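Take a look at this single chain, the form predicted on its own, given in structure tokens.
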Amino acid sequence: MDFPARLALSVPLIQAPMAGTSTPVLAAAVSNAGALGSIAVGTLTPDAARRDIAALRAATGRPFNVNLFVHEPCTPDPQREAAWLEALRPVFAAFEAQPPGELETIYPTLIGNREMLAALVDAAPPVVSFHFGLPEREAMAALKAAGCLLLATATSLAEAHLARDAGIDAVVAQGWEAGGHRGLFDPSAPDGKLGTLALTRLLAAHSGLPVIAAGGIMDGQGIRAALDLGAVAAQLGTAFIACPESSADEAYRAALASEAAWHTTMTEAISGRPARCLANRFTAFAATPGLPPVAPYPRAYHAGKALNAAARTQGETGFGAQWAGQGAPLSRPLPAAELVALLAGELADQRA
């Protein structure tokens, strides 16, 4: 499959659907500029997902991507969760607040989620992508029957082979450098922590699927490098956070433009799964010796969001989920269409 040709992309570029920053307006601007815009609906209800997909479709006549979380359903662990909340208690107290009495599973998974699957099949977005794993074969068959092209994140060749065998159309090679959550299928298994360069080349040579490189890519030179390694496109997320069309708040944008951008770090403390973000007060707390195991994903996120809200009441913004990859210092705060045009120009210069 010629991935860019099938989607009529004039720029072999996908805007990563980073939950918390992607919006229909941002995705439409990227798609209208000739790349593939994306929205994340993994944190939404089925009705909200329908709303955002409809808004995106109304704003562009070009292909776009809708992304979902496909993690194994979470089993509450009361003892582990209570220990984690107790560890957070002094941090909450610093902001005159108390941690939640108990944690909730705030983000659903597509696995077993018939209402979300029905919403997707009805909306039939041109592309649907999966993070954290793969849905049931019946769900994939229904989406393919609706005409959707299916993508899945892989952090290893083994995960890419699982995606290929399940019928995925193209794989996103997520390197260790990437911002946001690691797409590990099984977060309890060892993580090889392969970088984007090595992973992209391995998957291009051995996965049997078209490969989209992701992680640390911020400019046309990076896109060119990914294509030279055998990728059919590059996926950029951090590069679009500073765009005015993203939903990043002012504190997030300021942090991205600060010294913190040079010190991204991988942490489980915010959500319960490994995720790369800007160094801030939450990541500093996560480095405290002797902390108990973090509550499971996504229940830990309930605590993280409550802590961030409490801190903000006191003017402290360093407890937010400020996801960013290792290329963060190369961020450019431009409107999305201008950024895509700049990336395309840089890529053309590299081809010359």
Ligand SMILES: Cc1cc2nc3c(=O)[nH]c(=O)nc-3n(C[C@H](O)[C@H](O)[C@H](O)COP(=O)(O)O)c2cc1C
Given for the second form:
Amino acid sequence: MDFPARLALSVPLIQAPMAGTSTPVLAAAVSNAGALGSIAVGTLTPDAARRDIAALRAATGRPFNVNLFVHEPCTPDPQREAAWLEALRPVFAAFEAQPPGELETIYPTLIGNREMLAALVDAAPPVVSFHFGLPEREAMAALKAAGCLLLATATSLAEAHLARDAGIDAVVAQGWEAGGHRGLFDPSAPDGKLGTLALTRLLAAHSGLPVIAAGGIMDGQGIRAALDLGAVAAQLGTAFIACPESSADEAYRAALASEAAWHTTMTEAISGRPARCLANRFTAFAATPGLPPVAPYPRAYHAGKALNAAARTQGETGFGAQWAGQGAPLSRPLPAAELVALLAGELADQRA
Ligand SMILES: Cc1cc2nc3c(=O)[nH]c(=O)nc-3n(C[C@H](O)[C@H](O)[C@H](O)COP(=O)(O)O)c2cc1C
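Given the form predicted on its own above, produce the structure of the same protein in the form predicted in complex with the named molecule.
Time for the whole complex; same chain goes first.
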């Protein structure tokens, strides 16, 4: 399958779905500029997902991608969660606040989520992508029958083979450099931490699927390198955070434009799953020796969000989830259409 041709992309580029940061306006601007815009609905209710997909469809006549979290349903672990909340208590206290009494499963998974599946099948987005795993066979069949092209993130060849065997159309090779949550299917299994270069090449050679490279790609030169490795397209997330159309707040934008962009780190402390972000006060706290295990995803995120909210009441923004990849210092704060045009120009220059 010629992936860019099937989607009529003039630039072999996908704007990464970014829960909490990508917006229908951003995705539409990217799609209208000839690449593939994406929204993430993994943190939304089915009604909110329907609304965002409708807003995106109204703003572009071109293909777009809708992304979901597909983690194993979370089993609450009261003892572990209580210990984690106790560990956070002094940090909350510094902001005259207390941790939540009990954690909640604040984000759903697509697995077993009939309402979300119905919303997707009704909306039939041209592309649907999965992060953290794969949905049930019936869900995949329903989305395919609705005409959706299906993508899944893989961080290893084993995950790519699971995706291929399940009928996924193309795989997103997410390297260790990437911003945001690692797409590991099983975060408790050993992580090979493959970088984008090695993973893209391995999957291009051995997965049997078209490969979309993701992680640390910030400019046309990076896209070219991904294509040279055998990828059919590149997926860029961090590069789009600073676009005015994203919903990144001022503190996030300022951090990205500062020296802080040079220091990203992988942490489980914020959400309960490994994710790459700008190092901040939360990640410094997470390095405290002797901390108990972090509560499971997404229940730890309930505490993380509460801590960020408490800190912000005192003007402290160092506890926010400022996801970013290792290429962050190469970020360019441009309107999305201009950024896509610039990326396309750089890619063409490289080709010449
Ligand atoms: C702010 C942010 C939020 C993200 N949220 C999601 C998400 O909701 N779903 C998803 O599949 N990937 C998400 N990702 C990961 C991207 O899909 C992609 O793997 C990553 O952005 C590529 O690395 P880069 O950020 O260095 O370009 C997110 C990345 C960032 C930076």
